[in-house]
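The chain that follows stands alone, in the form predicted alone, written as structure tokens.
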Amino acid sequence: MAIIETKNLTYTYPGATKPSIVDVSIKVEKGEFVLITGPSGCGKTTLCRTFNGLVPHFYQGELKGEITVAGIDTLKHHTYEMAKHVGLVFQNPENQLFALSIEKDVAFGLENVGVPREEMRRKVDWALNQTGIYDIRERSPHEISGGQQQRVAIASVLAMEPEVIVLDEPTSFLDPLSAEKIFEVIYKLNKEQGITVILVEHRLDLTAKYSNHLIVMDHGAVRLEGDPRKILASEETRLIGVGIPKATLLYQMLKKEGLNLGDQTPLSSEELADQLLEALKPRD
């Protein structure tokens, strides 16, 4: 059974003249690492807000169609109920951090739902360790780096032990190296804990290699969905304006020049390097 399923989902913000998402029908299986991409203003963020009920319960507006998350109809359950199943990490971590210490921020959601103290301690410590910030747990979230702040935001969501984590361009304020470290943390959680990850991101050079399900949106609609390797190799994806990974583009150029690199489209420079080494090996 899909952990997230939408059928003909269409949503219009209050006062808007046209919908932000149109007829979106997708299925996300449990444990998948889903990457949602597309040009600015294509509806990625709005779609993510439907997964935890922010749309329509907080933003109001008109939502048509169907959506279930972890078997729950989000239209009939409020955001605080959905928070037990879906964690949302925002673009700017400062929007999520407000306590005097990191561990208090991570404990905030658990306190709100009345988790007993000993259990809270265990969950907070686990979340801090998973994100590599246990050693700085007593520091203020406002005196640490942007990368560390984003780890705190992820830890505060993790402590709730959701089945799904949705991250909306979580590294847009970070340099590529700090971003890479955050994506490694997210990938590890997906692989080791089986948490379903939905990542909204336009920097595909950094993220395509982690995903096993790609959704490309444009003008509020899902244009392409499925295997990242197939989609990123297609001309249609490039024409939509998606930033194809450089390794994928170079692979296509080299194949046109007649170099036999195999049939698997690379999503990262590491994969392309391996294919090049194999192709250039001396043959007996």
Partner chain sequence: MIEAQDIRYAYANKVEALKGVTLTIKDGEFVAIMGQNGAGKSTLVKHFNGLLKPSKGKVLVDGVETTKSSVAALARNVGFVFQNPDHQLFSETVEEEIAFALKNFGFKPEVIEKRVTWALNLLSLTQYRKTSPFLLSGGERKRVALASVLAWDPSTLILDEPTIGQDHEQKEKLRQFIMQMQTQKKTVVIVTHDVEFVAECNPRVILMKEGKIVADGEGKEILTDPALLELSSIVLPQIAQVFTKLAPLGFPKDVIDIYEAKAAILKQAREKGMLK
Given for the second form:
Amino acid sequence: MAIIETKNLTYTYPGATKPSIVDVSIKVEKGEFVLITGPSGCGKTTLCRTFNGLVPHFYQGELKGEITVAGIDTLKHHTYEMAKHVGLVFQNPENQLFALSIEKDVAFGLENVGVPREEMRRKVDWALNQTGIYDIRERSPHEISGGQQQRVAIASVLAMEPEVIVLDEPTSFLDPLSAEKIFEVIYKLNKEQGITVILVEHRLDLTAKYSNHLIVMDHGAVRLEGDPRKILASEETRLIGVGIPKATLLYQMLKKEGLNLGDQTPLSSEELADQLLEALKPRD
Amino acid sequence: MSVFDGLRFRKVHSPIHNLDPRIKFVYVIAIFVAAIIFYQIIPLLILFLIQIPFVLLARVQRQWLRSLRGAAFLATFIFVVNVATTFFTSGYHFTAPNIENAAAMTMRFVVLVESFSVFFLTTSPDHLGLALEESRVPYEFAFAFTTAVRFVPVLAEEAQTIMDAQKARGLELEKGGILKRIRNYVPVLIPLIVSAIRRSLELAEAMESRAWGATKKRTNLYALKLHKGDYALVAIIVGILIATVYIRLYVPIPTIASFF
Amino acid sequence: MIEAQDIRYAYANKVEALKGVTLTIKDGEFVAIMGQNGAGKSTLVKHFNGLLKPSKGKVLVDGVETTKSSVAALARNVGFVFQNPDHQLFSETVEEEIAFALKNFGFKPEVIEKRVTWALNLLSLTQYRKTSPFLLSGGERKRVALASVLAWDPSTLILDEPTIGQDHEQKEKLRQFIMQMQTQKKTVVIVTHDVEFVAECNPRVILMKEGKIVADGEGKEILTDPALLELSSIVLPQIAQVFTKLAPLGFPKDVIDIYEAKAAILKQAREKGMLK
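May I ask for the structure of the form predicted together with its partner chain now, the form predicted alone having been displayed?
Let us now look at the entire complex, which starts with that chain.
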């Protein structure tokens, strides 16, 4: 069964004249690593907010269509009920940490649902270890770097042991190396814990290689959905204004010139380099 | 990283910092009561001196001296007023007991400042927030307190950035008369307010996403537990109070003037 | 021309953010200052318009020492666009927002009118002239902030993290805009850690770490040096990553441009008889 399924989802913010998402029907299977991309203002963030019921419960406004997440109809259940199933990580790490120590922040959700102390300690420590911040658990949020702050934000939704983690441009404020570390953490959670990941990103250079399901949005609607290798190779994707990874782009440029590197479109520099090494290796 | 570093707290560990803030607060109250009960210089001086070991144990002597220096002006004022009133009411002459009395009143003030500063210098905001959570104070209040502590330095830094951004567009904050100067701050205040609103929305969104308000029976990661040090402090408090009452009732307290 | 002579800067908490920085940025140059958060990039560029004055050393802007001038006077020649547009937008309309600096600098009303129209046009904001900046999207607000600085036509433009949160097309427009500034012989300084963007623009790159300059040179040179970049928490641009791996085949290592990459690969493929 799909872990997230939407049918003809259309939503308009209160006071807005145009809907922010239009007729969105998507299906996400358990354990997938989904990448959502598209130009600014295409409705990616709004779609994320429907997954745990922030839209429409927190934002009000009018939501039409159907949506079930982890088997629950989010229209009929509050965000605090969804929090156990779906964790949201936002763009700005600064505004999602409100406690005075890191472990206290990680425990925030568990405290809210009333988990007993011993169990909470165990879950918090687990989440801290998974994200590699156990050693800094007693520090305060301003004593750590932006990358570490964002890992705290991930740990704090992870502690609730959700089935789905949704991350809305989690690395846009970070330097490339810290960003890469964040993506590694998310990828590990996806592979080892089987957590379904939904990642919203502009920078496909850094992220395409992790995904096995790509959704391209534009003007509130889903324009393309499916295998990232196929979608990134298509002309339509480029026309929408999606930043195709350089490795993928180079592969296509070479293909156009008649250089055959194999059928699989590469998503990362490693894949392209391997294909080139294979194709150009000295033969005797 | 900036001028506002002073607003940021840091976790410090010392025997005094680790004490339960609730017990420390009772200690402040006990010293307060003792200081009110005595009006002679010698016991007040003793109350002043017995707190110094706390300051040294907590290694906050520098900050502590600074807070005393801050109180120096008011202390001088209290002394002068006391001396002056007795001077005028006792027929225009200084007497040793009068001056000693004025000194005692000043000492009482200094003792109060001292005990409060020991409390605030050795109690970190997260500890204080926890004490609030564990007391019967509604959780929303404790949360508001810790969040404020968390975000005051962030907002202060943001204000600095906004000022820089507007100065880079030729805004001169110090230019003009008083009214013009107030108006100069409009381009700083509006972005600051707009950004604070935006920030609070994002915060609310993050809180909602982490099950804020799911149940009335919230639990807490930390528990304030009483340790050896706390029991020792309780013993000290009880000792101070018993000694205070006993001395006040049965021991004649000498004045310094009587030694000469 | 901007000259920094062995400048040091310490914040009030005594943390030294700059530990002896010397550099010269000539008129018309395009420079990217890169490095980890906290490396001192922002602290350095805030010296260029006098927002910060060095604790030691000297900063000269067009020959004038910044300690002997005011921010308002220096800003006439050095425009500074901050990272977050929300840290400066406050007016009721976009038009007033853009006129703000012009009024501060004492331009005449008819000149202000002309300059505002020009800046709106330059950044395709004309249709929003009477709109409140708060109603615009993030990308548009960023453009208003840029327009409000460009309006007084400074000879040097400093952009702090201009690509953060920007999508592919917005970045492409920004790149074209910078190229346009370059043809007008403006000096452009960007502070960024967006390697792909820098690889596409190919400016002079200055790499900072812990308050010092650790490398200064052509983008092609610096962005293809893995050891150097790792020092500054920066990863190689994707094309450079590919070419580092292709070294055994005799490819040059210093390739960051996709067209150069394509040409090099096709050349070898032809030599090996794989292509006609």
